[in-house]
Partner chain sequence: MTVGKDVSALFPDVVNCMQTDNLELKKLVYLYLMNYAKSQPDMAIMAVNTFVKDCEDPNPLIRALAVRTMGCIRVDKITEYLCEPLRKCLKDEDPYVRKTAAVCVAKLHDINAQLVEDQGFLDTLKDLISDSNPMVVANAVAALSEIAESHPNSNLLDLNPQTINKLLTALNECTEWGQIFILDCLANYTPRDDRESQSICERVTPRLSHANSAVVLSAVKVLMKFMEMLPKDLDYYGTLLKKLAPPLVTLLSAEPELQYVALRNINLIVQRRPEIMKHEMKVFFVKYNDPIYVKLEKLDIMIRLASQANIAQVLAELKEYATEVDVDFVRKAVRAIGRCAIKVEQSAERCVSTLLDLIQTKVNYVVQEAIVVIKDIFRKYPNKYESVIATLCENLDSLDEPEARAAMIWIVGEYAERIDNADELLESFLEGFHDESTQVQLQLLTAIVKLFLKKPTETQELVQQVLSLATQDSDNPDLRDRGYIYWRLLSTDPVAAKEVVLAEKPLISEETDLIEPTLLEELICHIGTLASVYHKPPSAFVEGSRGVQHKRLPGSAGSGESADSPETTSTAGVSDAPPAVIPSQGDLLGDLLNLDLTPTTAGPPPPAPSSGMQLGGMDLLGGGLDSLLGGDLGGTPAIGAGFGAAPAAVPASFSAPVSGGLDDLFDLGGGVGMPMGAYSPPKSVWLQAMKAKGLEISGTFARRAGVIQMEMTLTNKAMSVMTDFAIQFNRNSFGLSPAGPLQVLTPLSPNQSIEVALPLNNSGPVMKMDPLNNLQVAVKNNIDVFYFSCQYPISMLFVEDGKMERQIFLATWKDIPNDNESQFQIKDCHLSSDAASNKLQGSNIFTIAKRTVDGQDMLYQSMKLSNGIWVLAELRIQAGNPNYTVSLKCRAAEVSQCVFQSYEAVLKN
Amino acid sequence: MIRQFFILSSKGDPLLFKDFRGEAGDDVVNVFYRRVTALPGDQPPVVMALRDLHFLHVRQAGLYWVATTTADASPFTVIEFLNRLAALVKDYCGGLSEKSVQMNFALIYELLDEVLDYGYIQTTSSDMLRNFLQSEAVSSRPFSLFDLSNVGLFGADTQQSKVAPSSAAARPIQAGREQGGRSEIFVDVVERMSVVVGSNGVLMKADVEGEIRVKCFMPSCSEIRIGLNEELSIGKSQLRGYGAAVRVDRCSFHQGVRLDEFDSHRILRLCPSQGEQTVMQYQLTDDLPTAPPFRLFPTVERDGTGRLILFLKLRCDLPPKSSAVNVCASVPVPKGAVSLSQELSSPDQSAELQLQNRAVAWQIPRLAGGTQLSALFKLDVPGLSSASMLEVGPVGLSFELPKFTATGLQIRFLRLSPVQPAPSQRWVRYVTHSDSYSIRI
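Please output the structure of this chain alone, in the form predicted on its own.
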């Protein structure tokens, strides 16, 4: 049983508040935020108690999603509900941010009235809720000149219009034509890499966690069939097929996925509901099929004036047609560093000394496969000694690899059954993110 529910911004501003039973005071929002900010560390506990009132929260899109309950409520049930509610808001509002919550507060209040009755959870199914919601989502999409790049001479479509932009799926599931609402289905293969590379360049650890997400914008879709690599093997079983081997250590599936054709043909069958759902999760440990995407060649020394000299050469080992975007190398530096001078190999790069984090952040907007970039940093560190030079490193990399999967998992086909009478579009997208990519110096 939930007493109150509210959403707070990262600064503690209340965006939405609903009291289901009227049994607590109005200061529960301030009490929660004071307790969260007073705790040390960046990850406060999800459950906190204050006398007979329990605060349970999750952090989604930088927002606090908080519910208050009594002692007899199951915390696991409430936490799962908060995650599902955040997913519902994302589906019906087209995105999850402070601005989208503020612009769609009426729709979210209506959504709360349907999923909770006097604090008791009723349903979180988007298929059932769409029959009861009357408010329409308000989406704010700023004008961009990039939107005109898909229009050719006299309004003709260009080749670029056949590629779905990254923001194509960020719209309400009940969007009308004026909001870009079309009969579409998106299948995203998203992977996160955790890599540790030793100072000698030897790979010490490599873990990949991935998932296949389906976001459906079709009002009626009886079944979809997703074909994966025929060569995909699970665990230590014998390799399959005749192509390049694709292996994952373990995997799990959504409860709605039918697996009667998975063992024989690696086909997933499901009847998706409108909105986003994760149909498959998988993991690969310490056995990457290819080399890590980046190799770093660092040089750390001290010049005659006592300054710290840091020379970095970053090489991208992706295929030539691939590229990495939003690359950031964070290099911890000794305490007491006061200034930074830099020499970068290309004008689109940037670097800054972050005194609060005691690190140099090297930003690279785009790095093509098979190429390398370099940077020379000179730091003024008063009292620099041999012991303080040991504080340099390890280097942490964050990046995004579009159209690339570290495991080699691919979607062979995406079919609708039966064939939709109205024209529909199907999109398959791949992306790999860095979860924790550390290179020791």
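Same protein, the form predicted in complex with its partner chain this time rather than the form predicted on its own?
Next comes a single chain, given without company.
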């Protein structure tokens, strides 16, 4: 199984090194760093072989998490494990960074000792690990004004304090034990959307991949019940409720989830371990309950002087209450394009010509549902031919839709038992990201 494990900083400094079989060469770390940085772009970085040593690595938080193996091990196991380990370290140290790894090296070694024995993965469940670990996390939280902004005048709750700052979940899971930190639970529904819209405006492909993540800081909590939409149906054949049901094609659950009430009431029961875990993953293919969130009406022309005119109308079809943020449309343009002039409909938008990508990037910080924006780009392309017009497109969109799920999946309720004595905070968050949203021209 795993022979050596090490964490490298992005600059290649070893932060942590553990050899399970006592056979490591001295230069393994350097060899790895040289190989991974010299890798050409089209080569898969996943597995790299050096004679009979195989490196598998993932990058998390800018760090290289590397495992080596000599036998015919399962790359799935190793990669999945590295991801889990990174998540564990994040849970225990309260965040992932070069600094936090350095500060908590003793804790991480302790963790590694329990997680891997002689290269065999033992457990990655934070519940079990909690019994074995002794070290305390040293957290390195920088002073931030955001922390202050939560506190209202004279300590009163402000409107803002009802929304947890995005950094709220970033803290070590053990801190709660002694410092009596707030008991909190975060349930995130995160969806990623990939959509392909054909040049005639027809939806060619629409996939949603979603997951429900629970991050728990409640030492005394023995069971939570997460209620999903009751009309949620799974698979193509099954239909619940009337008409516009919320539907997913496939779903899989964390092995700790008990599903006794899932079939009847769509309730997930689980005993959360401290820290973060993905409770449910699901996919929906092709059959979105609503129209895709964006439509694009492009016009591509050549004007008399040999310039390429791009007129784009981008319409957001979200419900009026929702809005999309950080929208960026990237329009590939013919190679040889030298300059761009633009007319945008509002000043907060921006656009630039990225020569190395051969694309125009149009940034829109916020786009409310039911509205429409337009942009006019004029590109100087020396030697523009009719063939190079074909190089325009497809347009790729990236965006974030807060408080919105593409499948319509909602958390109906979140119950904790036993009933928490101390005031506990329960947070439910929804977000949909673009995974790959492309519109062909």
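Positions refer to the first chain, counted from 1. Not measured: the values here are computed from a predicted model. C-alpha atoms forming the largest set that superposes within 1.5 Å between two forms make up the rigid core.
With the core held fixed between these two forms, A337 has its Cα displaced by under 2 Å.
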